[in-house]
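The chain below stands alone and is given in structure tokens; this is the form predicted alone.
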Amino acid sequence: MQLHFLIDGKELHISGSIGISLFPNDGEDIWTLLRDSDIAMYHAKKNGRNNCEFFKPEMNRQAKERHSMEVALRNALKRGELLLHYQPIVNINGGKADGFEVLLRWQHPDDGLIYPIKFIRLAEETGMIIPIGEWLMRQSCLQIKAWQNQGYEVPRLAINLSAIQFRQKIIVENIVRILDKTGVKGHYLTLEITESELIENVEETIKTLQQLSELGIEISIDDFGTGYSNLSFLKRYQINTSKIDRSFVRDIPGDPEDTAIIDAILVMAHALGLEVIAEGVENEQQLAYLVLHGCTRFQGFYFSEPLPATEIEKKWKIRGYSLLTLIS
């Protein structure tokens, strides 16, 4: 049980998170027992707080690894070692990729090529998400004018927008500075956000949507049915699209919860007036269903996997982006 102080007639919880290491065997001094259990304080919190961690020679390996990483992470901004991967957003009506989602990488100079899934949450925690998100949307920006100027019918590119970007309150103006000085339309942008996002501090959520709908940009809710779903919140946005989340297709249709949720899904969003797009579509099978079910627009291997620029414009011209192509 918690105890409460009272301050100034206040109510105040407080709790502690506690590193303990023991001497001998995590140090022989002062200083390196205090080293350690102080990493040992960090996993503590990192693992819901209010609780101790006895300090183990694990947590200094990882400590080491994570500040390897993140030394890394700063450099690869300014030796040009993030790159960026297309997917196809592929429409059943017309057999033409009427998009496509732009994905991050990164090419390590010793480890090869790197998914986000590996940095991302640490570029979040150090605040690097930022200058990485700008970068990833200006160069995708570019990408939209290199293919602009080859002649080339240029869909949407639908870019990730982390959390801690879209409450920046300058978002729209950094937005705006981006199409501004690379010549580029709004309307050739889709930022895919994710419920959660949508639910904290809603007045000021309304606005930042509003404003970036002026701008032609549409919005996108990623993993859909992952997180609230909650339609008291959703009529109130100036939403496009919803991204059915991978975790439902993989199983389908074999798996009958999965379907149910896509079908209420698929519902929802349909009453909500929003267009819908199927993540991780593998097969043909998972494709059929979703087809059947009122699904028109899909992404994932089946289709294509994220390729470079150079591949995309290799394969197949973006005027011609037929399905035909796509699945031979």
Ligand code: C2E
Second form
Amino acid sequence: MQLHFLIDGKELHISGSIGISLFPNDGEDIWTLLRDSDIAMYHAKKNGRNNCEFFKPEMNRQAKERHSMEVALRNALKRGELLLHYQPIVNINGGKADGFEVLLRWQHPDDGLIYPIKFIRLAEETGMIIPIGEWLMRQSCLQIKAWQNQGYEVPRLAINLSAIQFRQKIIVENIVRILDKTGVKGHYLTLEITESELIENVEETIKTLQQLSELGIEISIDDFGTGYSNLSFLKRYQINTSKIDRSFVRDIPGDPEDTAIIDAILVMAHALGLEVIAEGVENEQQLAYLVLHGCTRFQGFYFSEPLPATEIEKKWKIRGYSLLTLIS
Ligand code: C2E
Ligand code: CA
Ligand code: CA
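Form predicted in complex with this ligand, following the form predicted alone:
To see the whole picture, the full complex is given below, headed by that same chain.
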């Protein structure tokens, strides 16, 4: 049973997470035992807190791997190992890419190209997402400038913003500084945030989104449909686009539940005046279903994988970023 305390009229709960290591199996001296129980305690916290975990040698290996990855990630930014790929967002009205999503990659000196699924969580947990996010935004703006200087008609770049970045008090200030320094207008940026970021601190969020909108920045809700399904926030916020998560697109048109969800998202988003982008479109059948049900913007391997800037430029040179270039 959890005890609770009444302090200043508020009910506060305290829970404990306990890590246990056993002598002599887990260690023969106090320092080893303490280290191992500490590792086990972190596992207890990670598994929902308020419970206990016994140390297992496997945990030590994971802790070591995590530590070496953390050190490597800290150096990655300094050593220029992070890079950006760009994936076209295609609009069938007009028949070309009207945006690119910026996706982070890590060129690890030993392990090769690492995808964000392997390191974004760690970057968030260690706070490194803040300097990485700022670097990414500056780099994206510099890329816009570079493409403009080469004469390309650059569409908006969509940048993923993690909850930790979004909740920073100085997020708008930081973005304004980067835009000023690089000479790029906010009209060239979309920020992708997830639903869960929108349900906390509603008044503060309304203000932030309003300030971003005044800068010309658009807001996209990422992984739409996977979050809290509290739809009332959609009305209150300055949001332009929702992105249907690729988990719903994967099995259409065969899966009746997914098609029902997609139909519902499209109807609702359009009623609210939101644009919709379907993510993870990999084949013609998925595309045909989405088009038939009123979706006009798409992203996925069917059109193009995320590519480095130089590859994007090659495609651009052929026939502009038209659908024909993308599918051929
Ligand atoms: P996301 O925002 O949902 O990004 C789309 C992901 O779907 C990308 O994976 C992209 O490569 C992948 N994708 C695109 N088209 C297809 C397709 O047709 N089929 C399949 N199976 N996958 C497709 P990626 O680049 O590995 O990124 C994974 C996630 O990591 C992103 O999901 C996003 O949440 C996060 N992420 C990526 N870059 C950043 C970043 O700069 N900052 C933050 N905070 N998160 C990022
Ligand atoms: Ca995204
Ligand atoms: Ca997504």
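Basically, rigid core = biggest C-alpha set you can superpose within 1.5 Å across the two forms. Positions refer to the first chain, counted from 1. Owing to the predicted nature of the structure, the values given are computational and were not obtained by experimental measurement.
A.B. asks: Superposing on the rigid core, I want to see if E305 changes position between the two forms - specifically a Cα shift of 2 Å or more.
C.D. replies: No, because once the rigid core is superposed, the C-alpha of E305 moves less than 2 Å between the two forms.
A.B. asks: When the rigid core is used for the superposition, does L22 move between the two forms (threshold: C-alpha shift of 2 Å or more)?
C.D. replies: No, the C-alpha moves less than 2 Å.
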